[in-house]
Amino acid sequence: MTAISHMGEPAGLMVFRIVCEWLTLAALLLVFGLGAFAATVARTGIEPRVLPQRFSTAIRWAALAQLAILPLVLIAAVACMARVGPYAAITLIPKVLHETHFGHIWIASAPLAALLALTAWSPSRLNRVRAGGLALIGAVLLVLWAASGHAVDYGRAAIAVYFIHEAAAGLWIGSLAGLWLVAGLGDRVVESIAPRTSRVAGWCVATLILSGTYAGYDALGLSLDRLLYSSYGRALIWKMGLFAVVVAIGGYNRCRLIPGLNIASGRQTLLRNVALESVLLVAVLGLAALLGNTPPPR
């Protein structure tokens, strides 16, 4: 609430915007991550043609969700800019689309979001090429997403770093969700893919830490006061805390459970932990959406 009040916008409008952006980003990262998982991480563990139906279903519904929520993101953004209700904001949409940076980014994103959904809902079976295409379209959308947030205030390098941050998060989420979705194919599949997923997650964590440190420095500098006493800093602390919990679970999985995948109980515990990691990462995305709508202290 302090962040919302600081921004001078009605609390309900800001919550609406944060929720819309959270759900859109989560759906987009899931499509990107699952597409990258099918095209790369799982390429030697299983053949794409035998991916379970629920894998394709997850991609399809996530792609449809990001397209369906995108207009709500626009309405919420316009409402917050103009400090009017959602219905009044609809009449202002043409002006925002043509006269604001956010509007230009949204115009570029909308057809790509539609293409992502159409590609995901193609009647052909999901294969490595189509999965890679989904990941590529998702990556372009993530670049546009990065260019619409705080990073644009700090130049192209910041936008690139923010995109890398998003891509690492998406690949991490997609790999975890992908492992859980293909687990039904048998124990040998889990034993083959889980170590690879763990290595990918490790690189993603390292990338997130480095890129997150850069973004945090851009926003807060080296000021401890800004970190502890600003709305942005406190939201960042919550995000880092939850992120640390997810990393701890992943570290336990890697050090204790991956070596024991030949034991049924170890595989079951690993899959439960993977599901928990995925849920907590979605919660981290919610805090990321909050950060994206909280002005950094100047």
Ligand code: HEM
Second form
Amino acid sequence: MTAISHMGEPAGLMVFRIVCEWLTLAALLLVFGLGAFAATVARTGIEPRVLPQRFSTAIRWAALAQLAILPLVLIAAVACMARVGPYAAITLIPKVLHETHFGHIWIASAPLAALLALTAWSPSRLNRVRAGGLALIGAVLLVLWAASGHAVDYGRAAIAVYFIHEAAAGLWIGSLAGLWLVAGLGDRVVESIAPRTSRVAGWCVATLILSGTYAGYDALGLSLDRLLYSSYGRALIWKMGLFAVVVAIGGYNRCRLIPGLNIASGRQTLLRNVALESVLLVAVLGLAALLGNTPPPR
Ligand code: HEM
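Go ahead and give the structure of the form predicted in complex with the ligand, now that the form predicted alone is out.
Starting with the chain above, the whole complex follows.
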């Protein structure tokens, strides 16, 4: 999340920080993605208010999780900045909030994270307006996330590209998880939503490759050595490798399963694959959080 060099931070502290950012990113991208899914699913003839309860439950707990972990993200970042333990870091928080770019971004994010949780836990049934509101608040939080990452060292265009990258990741995860969560509404629903999910996923994959290559170039330049021998480069290679596995599963779904959705076994295999893709993408996010905390070699 912050462009902090991490010479000398205790490994445990760095792991604590990466896990906090991973969980926050996963929860935030899920709320953003499911919000966008619910706000646009009506195009397939399904009103958001009929979405199953487990859809709203997933949004609510993810929204609460991103809010609950945000203070831990702050403590972990301050501890890494000052190279002190979490408890000592707490006394330094006012100074960091007041004097650092990271602190200013955190102050701007906290009320929005609270608003996101409040909007998700509103007692009324989920409708298109509230779903759109969740996606919008989530998008603003993703812009702030991008603005406090390595992108800040490469300028405004890089911040915009990082945001587009994160939004594509969120829409992909949201579409897959959304399809899986609404599958209980019946075979007709799966038959009408699955092709749309596959199209959205295709556009997200293309956007992730383009924006990821841009961000990768900023961090590595055109140096094969930096890609192969720097810790940043190796983390990126692992991330692209896992990404390739997910794209292969998605490609199989699109070519072999989507054309045969009228067959029950085909639908079941598709939903199993979609669940596997979602889990693997959460793992990719872990590598993204690792990248976000590894100093770029350039
Ligand atoms: C070819 C595929 C991809 C490439 C080349 C790529 C490359 C990158 C690069 C270079 C960064 C910047 C990291 C930094 O220095 O802060 C990044 C960030 C990020 N990537 Fe990817 N990426 C790819 C696919 C994905 C996928 C599939 C996802 C998730 C589903 C994803 C999610 C993210 C997120 C959330 C960040 C922001 C991390 C942070 O700031 O903490 N990327 N990616």
